[in-house]
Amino acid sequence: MKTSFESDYNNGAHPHVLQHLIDTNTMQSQSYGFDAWSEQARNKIRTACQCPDADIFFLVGGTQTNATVIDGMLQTYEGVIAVQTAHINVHESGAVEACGHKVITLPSHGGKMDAGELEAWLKAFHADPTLEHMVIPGMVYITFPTELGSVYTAKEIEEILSVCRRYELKLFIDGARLGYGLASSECDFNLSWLAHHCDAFYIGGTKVGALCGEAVVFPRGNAPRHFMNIVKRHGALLAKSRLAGVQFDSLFTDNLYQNIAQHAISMAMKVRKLFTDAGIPLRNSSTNQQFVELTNKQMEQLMQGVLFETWEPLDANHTLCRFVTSWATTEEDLQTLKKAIDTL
């Protein structure tokens, strides 16, 4: 099989995570989130976030998590504001809309939302005399890092949160790749800071070393009433909750989550250098996702040696392609990629 840079979830679990699953496999436990490992993981996450009262729930995957949290936090008549490139708007098959909530889109700036544009849209919305006939905005959704590999600064998140507070909107942060955002050289805050600057977020496990799993955090114990019932209604409640609990217990032991992210970032920067040394342009990204501008001929030649994702056509002769690293990316993988690039 060819060396793959297609995604950060094309391998199994990190060996430490897998070993913890094996070591605990013959032990019996309670179910539905009440197992000892889930509680240990919650306490470790609370400590890492410096949020002792946080409500934490473990779900399986990103789309399921986004749809469940958004549905749980919004009233039936409310919608969620996101940028046009947001995962919930582009790559989730209408999961949020299927729950009855419209995704209201704003322009994307390299994947980011602009607080000024958000406020201008809200000001115009509330000035409209016919707003009773419209979907009422109840939440702002952003991703960290964004789908295009960009990273919000603390100032940018503070500005968005400030607008949310003025208009009584909840701020929900999609952290499917949270570890990579926090490990980015462009990130100027830590996990605790993030937890104190939103109403809900999740810590992605699927893309950061776990077989599956996302940890939803309501940092001030502010989970919606009967959220466990909402999770179950979405078919998202694991009977064998230990599957997620054991993994997050491992990920938040001895800085494993951070170490996985830092390794992937280090590998991504080496991938970036391979392309820049070859004179091939890339989009700006300090995360584990690197977006490369290839001619269609270069793209076809590279596909002979390695696997990667074609992101979008740029024009008739060029395509934007994505190369992604993870805990499993090795120096040997990079050498394979270099050999493929050298043939261009």
Given for the second form:
There are 4 protein chains.
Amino acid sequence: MKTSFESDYNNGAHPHVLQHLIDTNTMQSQSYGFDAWSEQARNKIRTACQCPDADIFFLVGGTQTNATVIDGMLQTYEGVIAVQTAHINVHESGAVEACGHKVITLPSHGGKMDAGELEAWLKAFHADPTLEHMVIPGMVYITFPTELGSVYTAKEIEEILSVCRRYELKLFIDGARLGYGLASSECDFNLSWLAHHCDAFYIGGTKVGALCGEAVVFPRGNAPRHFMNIVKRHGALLAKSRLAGVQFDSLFTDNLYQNIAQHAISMAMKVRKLFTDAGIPLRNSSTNQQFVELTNKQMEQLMQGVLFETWEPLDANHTLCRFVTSWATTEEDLQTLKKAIDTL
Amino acid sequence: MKTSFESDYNNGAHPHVLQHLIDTNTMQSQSYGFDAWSEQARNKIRTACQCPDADIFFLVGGTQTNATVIDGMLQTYEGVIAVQTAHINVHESGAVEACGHKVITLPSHGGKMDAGELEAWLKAFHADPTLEHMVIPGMVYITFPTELGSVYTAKEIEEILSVCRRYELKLFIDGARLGYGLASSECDFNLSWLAHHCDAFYIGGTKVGALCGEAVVFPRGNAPRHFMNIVKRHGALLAKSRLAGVQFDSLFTDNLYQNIAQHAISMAMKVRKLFTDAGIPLRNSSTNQQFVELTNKQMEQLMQGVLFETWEPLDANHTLCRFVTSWATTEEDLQTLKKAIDTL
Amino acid sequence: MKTSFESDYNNGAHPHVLQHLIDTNTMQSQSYGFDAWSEQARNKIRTACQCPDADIFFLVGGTQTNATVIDGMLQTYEGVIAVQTAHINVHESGAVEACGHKVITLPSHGGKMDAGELEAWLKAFHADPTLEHMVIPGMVYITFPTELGSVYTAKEIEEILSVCRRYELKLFIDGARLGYGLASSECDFNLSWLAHHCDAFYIGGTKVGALCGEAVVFPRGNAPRHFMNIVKRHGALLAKSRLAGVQFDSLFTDNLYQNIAQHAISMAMKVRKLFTDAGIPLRNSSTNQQFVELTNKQMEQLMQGVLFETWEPLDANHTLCRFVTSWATTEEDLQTLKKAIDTL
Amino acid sequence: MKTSFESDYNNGAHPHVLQHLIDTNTMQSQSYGFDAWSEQARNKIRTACQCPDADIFFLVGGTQTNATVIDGMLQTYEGVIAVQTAHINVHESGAVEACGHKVITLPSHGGKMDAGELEAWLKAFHADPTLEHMVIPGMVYITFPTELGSVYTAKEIEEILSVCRRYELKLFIDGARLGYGLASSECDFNLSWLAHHCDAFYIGGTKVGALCGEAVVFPRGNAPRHFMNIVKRHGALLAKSRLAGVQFDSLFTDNLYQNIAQHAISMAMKVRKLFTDAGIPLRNSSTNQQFVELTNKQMEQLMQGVLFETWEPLDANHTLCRFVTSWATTEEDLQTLKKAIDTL
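Show the same protein again, this time as the form predicted in complex with a further copy of the same chain rather than the form predicted alone.
First the chain shown before, then all remaining chains and molecules of the complex.
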């Protein structure tokens, strides 16, 4: 099989995570989140976030997590504000609308929301005399890092949070690739800071070394009432919750989560260099997703050597292509990529 | 930790399943159901069902599967008929109603639906002149084996199917514990027969040796159009679909699925014998769940020795208790149980 | 056309209501509930209920009102408890489930819920260790009078309310035929008392003299936040809200609402007498719906003379039939019915 | 009260409509759409549309109608394509999303959708390899006339319909103000043509002379199966359906519907002239809604004399204001407006 840079979910579990699954396999445990590993993992995450009162739940995948958290935190008549390119707006088959909530869109700036535009929109909304005929905004949803690999600065998040507070909106941060954002050289805050600057977020496991699993964190013990029922109602309650618990227990032991992310970032920077050295332009990205502008001819030739995703057509002759690294990316993979680039 | 007979989901994966996860971990694969193991597992299941055209999808858990299949197969205005004790009616936090569908209930006969009662209900429904004011029944949902451990005979299922055909209802069989039903000494049909006597069913993995995973089978290639979008919309599409694919590939190799079930049944029969020998009454059950009528005093004393679930109070002094076996139940566990019973 | 006792919604508006529509037709007004008649009607209803702080909204029909109020007052994961025969459970095409809420059913006693059974159910629910897998009850729904013409006593409602308070459930009273219940000789309370013994109720207009319209009352100003948006989201916000406002303004002027109900009840008692005198058995009912046990032969013969509804088959030879009176029922209608009965 | 140009729903019913309600008030009738006037009105509409097989249903209001029709015609996983300014996207409090469907937006061109942009979007959508992660478009929704008073040409609708046919999308036309669009001098087709160029549309009554009521037309007898149940499930089934039936019977007798619209258009053109003569700019509109660009000073002064709606701020000093005419607009009203304009 060809070396793949298609995604960070086309490999198995990080070896440490797998080993922990092996080591614990014969032990019996409670289920539905009450197993000892889940409890242990929750405590490790509370410590890592410096949020001793945090409510933490382990769900299976990103779309499920977004729909469950958004539906759980919103009133039925409320909508969620997100940028046009947001995962919930584009790539979740309408899972949020399936729960009855409108996704209200603002412009995307390289994947990011602008606090000023958010505030202007809210100001106009509240000035509208026909407010009873509209969807009431109840939450702001941002992704960190964004779908386009960009990262918010602490100041940008502070500004968004400040608008949320003024307009009584909740702030939810989708961290499907959280580790990569925190490990980015552009990131000027840490996990604990993030946890203290939102109302809910999740720590993505699937794309950062686990087989599956996302850890939802309500930092101030502010989970919606009966959240377990909400999770169950969304079909998101794992019977063998150990599957998530064991993996997160491993990810939050000895900095594994951070180490995985740093390795992937380091590999991604090398991918950048390979393209830059070859005079091929890339979009700015300091995370594990690199977006390369290829001519269609380059794209086809490169596909002979390695696997990657086409992202979007740029014009008749150019295509934006995505190269992603993960815990599993090796120096050997980079050599293979280099060879492929050399043929262009 | 005490020996547990609480459930068939408080242990890890069957060793063969785990081994396959280990063996494949470093291989890269496609995602979202397009990985090679999922494709291989689908083929093995098609063969086992003798349904070469079957559409097969791997989801994560039972409630999620029920909601996704029911919502996917029904029109918005249709409801699903089930018995009072049905899992979807009692233990899924309203996941079916969350999709907008009413669960219409019929009496439960030891967990089973009676074809005659079903037909009588449908006849009365269609005779009602106010049909436009009612929920149109679109599907019959039964569980095999039932939540109470009972199994339908081939004749009983044929009769239910026949009513469904006459009234243009779909028949969906929840097989969360399918293996145990098929391995029951009372079962007079096999997997292939079942697949040919319904419109959809699922093969439960979570409770029969896997860490997670349920295989939904549309036997005649009759999956609803765009079913993948439906799965995604329900937050049920695994990114690393290999997790389900590898496990089902293993379960359907060398009869592992059947062997696991047979082992559990064999252990369950020994559990039965231990109680019977001690003069303690049990409900009829030929599957891996045994329901024992204990005095409250017996119950408390037995809890000193082993773990099990209380099912429901019978009267002021008696409680129905559930003892469940699985691939992980050993002769040693039985010895522990015997010792505990001997103290009564 | 034959004289009809089929329903209380097969005639037009009460003449006073119609006249008020005529008198106000050429006046311009605000819309969406902000017209002067709606405001005036709200004040008259507040006075009639002795609830000066009540929030009042005018919706169009019963099913719409039930779905909007129930969905507006419940959290997404909550269900509503009702008796088996409840309108929301039987005759609303799943409108409540369409909003994602389960209707949890208790036995019906002539249409009524028993406070003791309610409490027993709630006690068992809260003792269940698998509560996270279940629908949380959030509301009790009763109808006054019931679908079967029976009326709760003050003591019965007090007991239900008391259980609701102990278990933190809301009490919602469907008053589609409220006037007839209050005018019943069996009723031992008035509108104001009712308003002070629930969390929400509605005053049915459609079946008590209006062309359409139901007045939802939140007695303590306890309407859910943004309830107008909730109403709009359910497609229940009248643009020309004057249509409802003018009608309720009329209904709550000079005791018209009560007078309509009393007239209908008086006619219904005469209907009772006609059947009783003829030796034909009726079910107990002190409201405007009378349920008569006819032989099928009597039923067919009676249908030659007057129109009425068959309610349900009793056995092979008997059918329960419904005769309903309204503001429009006249002494002449009764004569026609008498003649028809005389032929039996 | 000041003369109002605020909306076409702040007056009562057209006198002919009211008279028909008066004339029929004492007659008894069937309910839930089975009354004789509803049947008669359906036949008159079938004739007017030259669609002898049309399925026709009378609902109460616009938002309700949009949600019911869209939800009834779409599969659960499908979305509806509309322009940014579409009523369903902006002013229905998320009623479409409440049914689980995403509103997919395209740019608005004076309220209209561009067939070329629609096709380009669909082409890109179907070329996207991640289609399983997206909302499948199932319908195109346009308004005629648009929310901004503009009207599509026959050619423009033909082009949109042609794209819909190629991509297997349904075309639904929101005709809340249909009469005014058809009566516009710019409109180059008639009601029958429209009925033959879509899959469903509705004839707005509320804004064209009725107290309430919208007539949904499925021109080829192509109503979704069990549409009455769908209507009931949405709380949109009138018990006293005569209320809608009588009104539409009147509106489709002696061309009343067209005459009402033509009167309003004629008045609107005079409103235009008053502003134009005063040198005040208006947006293009050939229907009964006129959008005037006023300085804020003009706006405030004009408000002393007449009522109208502010539509949206244009800049710090200018506001777009809406003036609407209806059956009730008189020459006297125009004189009042003229006087108010003369003061500027």
